[in-house]
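In the form predicted on its own, a lone chain appears below as structure tokens.
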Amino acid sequence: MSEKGIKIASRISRIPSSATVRIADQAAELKRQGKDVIDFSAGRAAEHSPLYINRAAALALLNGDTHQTMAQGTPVFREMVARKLERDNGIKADPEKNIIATLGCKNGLTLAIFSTVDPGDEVIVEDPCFVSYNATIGLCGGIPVAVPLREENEFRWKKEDLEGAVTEKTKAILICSPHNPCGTVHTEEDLDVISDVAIKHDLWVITDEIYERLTLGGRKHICLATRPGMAERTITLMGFTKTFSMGGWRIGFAYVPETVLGSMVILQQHMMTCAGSFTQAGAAAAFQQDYHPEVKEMWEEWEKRVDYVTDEINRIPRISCHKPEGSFYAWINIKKTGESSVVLAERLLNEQYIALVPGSAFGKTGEGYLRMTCVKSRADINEGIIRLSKGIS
């Protein structure tokens, strides 16, 4: 052994910890110490998973569905996903050739990037973007290339900005819609900007659509894979974490071209083996029919909370927030406070005991913002707004 000890892999030193998970853990530790912390950091709703889905998973568990499944996922799960895609998204997917069960969207993202990106390849990402995108690209040997989303452009890409980021090394584009953290829901025009560049330069596009059902103000989510010429080059990641408040289940799926499915299945065999057996059974129940009234009521209530939180934030001097088009976050502009996002987030946590995520965690363009989850309980929201206002004042 050397004097300095055995070293860990250098790739780990290049990857920051997940800000959303880290701050949620810090909030949990303060709670353990007896502090009255309200956690608005991680994207977790106050509601538990719907009872009818829990019952389906419990029944599968009690009936002995406790063994590993096919790496691609159970036939029943994939069939239910195919029905959902046709019913909700206008996509006709073959359960055998186009669908794979994943352990949530992060697992799907890892499988997608490992299957399409070689070391040294560039992947264009939105900035701000979800905190795990750049880290996952880096772990796979790729190079993330940030293209800013600016408030004056309603957090949307302009074609010239996206086109200008393409080089000979570009292999893929990674987007999120509805967007985390900015709340943008991409229109056909937005998606066609991406499609035109991807087709022109023969690129893969990986789309994180985990918030697909959480569109606000009557907007409708559109899958990029439905745009002309995109089905054969788009890897679509979806799941149950946000829509059904099932974050702890770690279950999702990917709709993919047949050309890449085999690669993702091989990776799954070696990395994860499969998604959970009884979690697939429970998740399949979510898609068996039209959405349960319990779920629809939850979505309606979430939209009311998002509206309320953003309205209240805009009453607080020196900060502001655009009404999100989708997802369930307030993307709070704090530039008039004169504090960095990290300093302000730490101060709010340590002085007011409310946990928000600094915008810089989502990328360089995220500096000057905080992200706040809007779907906590009404009591937590009301108290949290009071503490936020006090902390800003």
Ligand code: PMP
The other form holds:
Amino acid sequence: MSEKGIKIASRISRIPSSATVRIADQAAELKRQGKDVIDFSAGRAAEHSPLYINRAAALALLNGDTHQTMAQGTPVFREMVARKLERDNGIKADPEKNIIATLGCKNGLTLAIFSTVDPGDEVIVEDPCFVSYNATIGLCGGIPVAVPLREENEFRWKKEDLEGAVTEKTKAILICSPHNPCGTVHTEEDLDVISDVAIKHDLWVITDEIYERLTLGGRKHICLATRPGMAERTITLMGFTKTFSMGGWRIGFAYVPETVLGSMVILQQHMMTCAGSFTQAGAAAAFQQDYHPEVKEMWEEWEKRVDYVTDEINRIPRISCHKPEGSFYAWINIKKTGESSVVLAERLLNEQYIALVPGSAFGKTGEGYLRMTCVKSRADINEGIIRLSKGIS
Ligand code: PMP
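Given the form predicted on its own above, what does the protein look like in the form predicted in complex with this ligand?
Let's see the whole complex now, leading with the same chain.
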């Protein structure tokens, strides 16, 4: 508030800051003060984006690809995305009618929510869920309705839980698979539960599939949009941030029904104009053929790290960790420590110099858990596990 008492909009004063970004910032500040902090908080791998993708973007930049593109994204980018969707996901998308380039999955989320949710509408969300979902729904004037994902149900919804949350104000369901933070990968049965409810009550479904290439133990990701009757009501968000370690590029895409594409493009024209020109060129190269060996090796190595971290956590008394089915997080049950997730996370940061995210940042049901990113360097992981063990005991 200024001296004259001018207030900022209530819309923003209701929204908490992003806990993951906040903790990563705190860790960065401790590092700046010379502390040897290891940051397991943000969902950021140790690896940089692959060289062949960097080269494609650099070449585009050097060749003068420095101007705005169509708001929907360049035809080349959308064509490459369509090829990827057909090859990996069994989706036949029209690059003109079904695909929009976004500035990361988060921008896709904003476009999707602002295109489908009116003020006062309810949106059913998983609890815990990615930190930006409730905030984005709230900014739009929507009301998030949390339906818990419980460990005893393997972090999956039961049909009666979902059905019980639907009211006449429900407009959409927002889900994530592979899940951040719980690591659930939806099976056909899980998707049937969601499809049945969405079709019965005529709801939109926004599905965040940013971790779709990062399934573990040989599991296969299934796109909700490929299930019967779902293509026309499903907005699928995907991206490059996780799969290719390209979080700084701010590039992603959405696969959407033709009926909603125009609204998302209008919003994009006014909000962002378009995704970056040379970032689209680089990202398009990511999908040129089958995945580059450099990328496949990185994914295989990540799976080993997730396995290793979760096994090591299970050796530490009083904490435990189920094996994630996808994404790259350990979702650590800390209930036996008797400390709240915020208190424990702060203690681990200030005493052991390791940053993990308190589970409560992801929703009420997240209390009693900490989230740890497993795809840090081997050296950081080894040291991090030692410190975690010390901090817990
Ligand atoms: N969705 C989920 C589930 C995420 O975990 C993240 C990143 N932590 C995002 C979206 C944001 O992705 P992007 O960087 O592509 O905006």
